[in-house]
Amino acid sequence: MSFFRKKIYACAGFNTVSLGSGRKEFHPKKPRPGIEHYIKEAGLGTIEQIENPANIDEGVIGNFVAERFCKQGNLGGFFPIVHPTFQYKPCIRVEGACDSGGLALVVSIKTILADLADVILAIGVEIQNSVKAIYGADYLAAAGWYSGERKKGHAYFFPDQFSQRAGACFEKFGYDKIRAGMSQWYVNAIENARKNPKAQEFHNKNPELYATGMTSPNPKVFCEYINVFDCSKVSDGGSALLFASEEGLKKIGVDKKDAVEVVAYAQVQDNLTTPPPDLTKLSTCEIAAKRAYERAGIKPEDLSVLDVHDCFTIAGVLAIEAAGVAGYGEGADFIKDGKTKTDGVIPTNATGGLIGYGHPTGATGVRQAVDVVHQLLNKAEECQVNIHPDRPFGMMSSMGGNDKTVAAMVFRKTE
């Protein structure tokens, strides 16, 4: 039996470059597009590729904390922009800190399926190139218990939180196993992103990728147990997606087979002010796969392609952990081993995933997303992996906080 009530569908997905520090064209003191624009652009990258874009019925937008970075709210109000049909229609800004962009995904199938629309344009868009990266860390301690945590915190709150984390999986599974790990995730980051001309590490000519990887770490520069080239970056960008039911799939001018079918979802939310029970498992991470899995009335096996959220690279080997493609412990070799390169056991984050692509916060989950239903329509380009016929399913992760709050997303690739 089908999770949802009635068939969901996803299409026209569209990805702006993730600007900011490694891109070519990025100046920090030369003045850069604002957040209307990266709205602008990718809603209409995604109505260029569909017909009638007037019957598009809502939109809704992710973002973290525009209110900060850009000194803007109401970002509803930029919906019109985009098209002049869509003065007057409704328009609905969703926020979940880093999860933000996978929220706007589920908001927008929760509205189709409730029938109060056949179609919905999902944005997710984030500035942060507006301030020096010591203030936006400070901005992004948000997506944590602010007023709990932060005074005690790191400089570098969220770098620090992912630290500890790879500190105690460092105790426990030995420093050697975990780093090499990590470091050939940002080794697959970087080459990944070497093939996706919108993503932000697309320029990078680092000849020793492993070498860098496996660099001791400075706590009197940085973080303890992490490098900076283990975060993903500070970056301004914008993605959107479409969402309709068959209906609305006729109205659009879309056939099924260019759109992928989404089976299901997972929408799990952790107590923001208890600390993670484990340091060295994505707690909630597992249960939304879990849930996600279930619901869709698959395995972690059946899946051709994955994407996760590794907004660091230890955040990587734990996701992969999460969402069931390897075991307790096992990230780590799994990763070494090559088995999430994309020509491995279960291609992974294949246009680069945080680390490579970039990572602008509110429109993470709607770029993943993007990137899956891209992958499964084998429009992926340059990024595109094996789509086993017998395994026509891929999942994106997408999480908010430190583990707090997730949203796990399962499409399938129609017949």
The other form holds:
2 protein chains.
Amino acid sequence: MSFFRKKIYACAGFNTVSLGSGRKEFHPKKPRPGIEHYIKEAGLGTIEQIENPANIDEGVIGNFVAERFCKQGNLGGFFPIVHPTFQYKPCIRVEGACDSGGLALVVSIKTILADLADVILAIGVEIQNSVKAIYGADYLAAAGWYSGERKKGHAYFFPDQFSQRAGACFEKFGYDKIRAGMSQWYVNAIENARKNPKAQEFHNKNPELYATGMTSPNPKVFCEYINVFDCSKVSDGGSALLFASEEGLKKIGVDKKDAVEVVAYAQVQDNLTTPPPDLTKLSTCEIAAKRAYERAGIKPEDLSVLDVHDCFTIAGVLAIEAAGVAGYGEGADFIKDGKTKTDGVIPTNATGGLIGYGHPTGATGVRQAVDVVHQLLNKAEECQVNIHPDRPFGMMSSMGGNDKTVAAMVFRKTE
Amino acid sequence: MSFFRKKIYACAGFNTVSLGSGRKEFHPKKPRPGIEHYIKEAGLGTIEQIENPANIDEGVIGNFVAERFCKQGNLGGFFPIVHPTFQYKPCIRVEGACDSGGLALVVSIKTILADLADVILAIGVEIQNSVKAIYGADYLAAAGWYSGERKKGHAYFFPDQFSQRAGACFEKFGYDKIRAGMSQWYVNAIENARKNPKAQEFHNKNPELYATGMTSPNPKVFCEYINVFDCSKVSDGGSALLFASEEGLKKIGVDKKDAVEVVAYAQVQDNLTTPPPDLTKLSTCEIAAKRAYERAGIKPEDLSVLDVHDCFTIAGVLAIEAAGVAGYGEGADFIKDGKTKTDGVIPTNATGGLIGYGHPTGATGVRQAVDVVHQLLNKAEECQVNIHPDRPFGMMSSMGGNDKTVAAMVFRKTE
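Could you switch over to the form predicted in complex with another copy of the chain, since the one displayed so far is the form predicted alone?
Whole complex next, starting from this chain.
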């Protein structure tokens, strides 16, 4: 029995370049495209792949905090700039911190299941280079509880939250093992990004990635247990993905073989006012993955491709445990042994992930889904991994805050 | 034929006090409840009216700009504070400027229609008294296009936008007529609010309301064509409303006679980067109302109660024209003739509206729906209007920005 009351497909998708430090075309002092540009570029890049964009019924825009970085809200109002036929159609902006993009996927699917639309354009977008990193860190801290934990928090609030997670893992499972897994995660991220022309680390030529990953933390200027290479960068970018019913695919002229089926999702919300139950686990991500697998009727072993939310290398380590591909405390070794590499047991973040592609926060959940869909459609170009005929599934898991707001979605290659 | 694929009901709802200047308990220098409080108070006030809140499946939170007023995002993370059984359930935060609450209603309905849930708690919330009004006006200006119109805009951006609308109406239809309609709108708003203990203007004892409404604008300190009484106030508040399927009503122990049916809605998005096509019209609101009526299979004359988005008195005048209860250019006379009063042709904003109840922006759309539902259930206490047996419908229309983002929803009394 299907989890959804009717078939839902994802077809065309598009990611912009993730712009920020590391990209050759980025210069902190030069003017850069605004949020409108990324919404339009991602939207157009997607609808150019289909016939008749007039048949797109609605839009959803995922964005975390344009109110701060761009002094801009009412973001649905940028949907009509993508295509003239979108004028006076509905568009909803959703926010769930760094899971905002994941929530855009969820609302898109709900709208089609509701029989209110046949084709939905989900867009994720974020601008973060508009202010210095230290101010940006404060804006992004809006994902944590302002009246609570943030009052006594670190200037780099989220890096510090995940630094504490790394410290807890060092203590519980041993520094060498966890640190090696984190550094190998960094190596894989950059190596994968070098094959993805849209990735922020595409131009990274560092020949000593592992040594760089092992850089000692400097608590005087940053965090206690992690270094700056353990962190996803400050990024501007947008992503878009089209969802359609069976009828919708016909309306936009997409053959079912050029679409993947969305088989299930799970969205899980933890309480923002309580501390994580266990610093060595992404408990909410784990619940979301378990629910998603159960609803899809599959096991982690059925995945050919996985995309997890590695806002920090330690988050990557914990995310593959939460996704059930590695056991508790075993993620670091799993990574060190090459099992998450593109030719490994479960290719994970094959396009670079948040560390390699970049992390335009509100775009990330959509970007992850676009990349999983491209993999299942064999359209991932240099980043393509092997989709096993008997493992036709891919999953993405997107996380907002410190394991607070999570959306996981399972896709299946069509016959 | 129904617009929705299955029956959707709204049942229990709750509005907090709209706190701000005018309320006796408000003092600008004294500590006030935060956003967490209003989410919890509105949510609890609602779920206390039903059996078994554990059967609530999901939450939706409408909020405009807590990122500025409260330095807080990731708002879905406050859903679990309402009730322990909400932990790890989904919650989505939606934003559409002052229509954020309206969008929360829309996503709630989509989720039930999608067969993903039977009972949804929609919450709207906003805090605005955390900063001085002039800063607040800048935060709220996020509803307009920052890179465009706002660059050359007025310090009181939105008041000025609607002041220009008033000026255009004065020029086209005559100052005396329009001004009289605006002032009468103010009178009705305060008179209705005096019967609503939750209203910000509940304590207003001014015996000369019409004269106050006629106060001359002072462009030196405010706007050219409107005075401060033409504006909804700065408000903190929250509202919540439960939506359920037929099965959902049973699960929460609500009899169908204690619920109203949601018969249709229309959500319409105009382009944020273009000026309004006609300053003397709320064109997007008009499209939304027309679509909502058509989908509900009714005419404006079938309504017994109407709640429109009077962020300014001129918006009230134009909103009743957009809702089709008064003809183009005839709204002001319609109001002056008492036709929108609680004993008039179409009782409008019977609980005070945004001018009288207050305008905690992200809460407003939910507040409007709560009040329409209470009217149809005969639970509006001192504010109750006559629900004609042959006009069993009520409509709310919520607007974000300068007629940019609109949701209109039609409810029907059950047998």
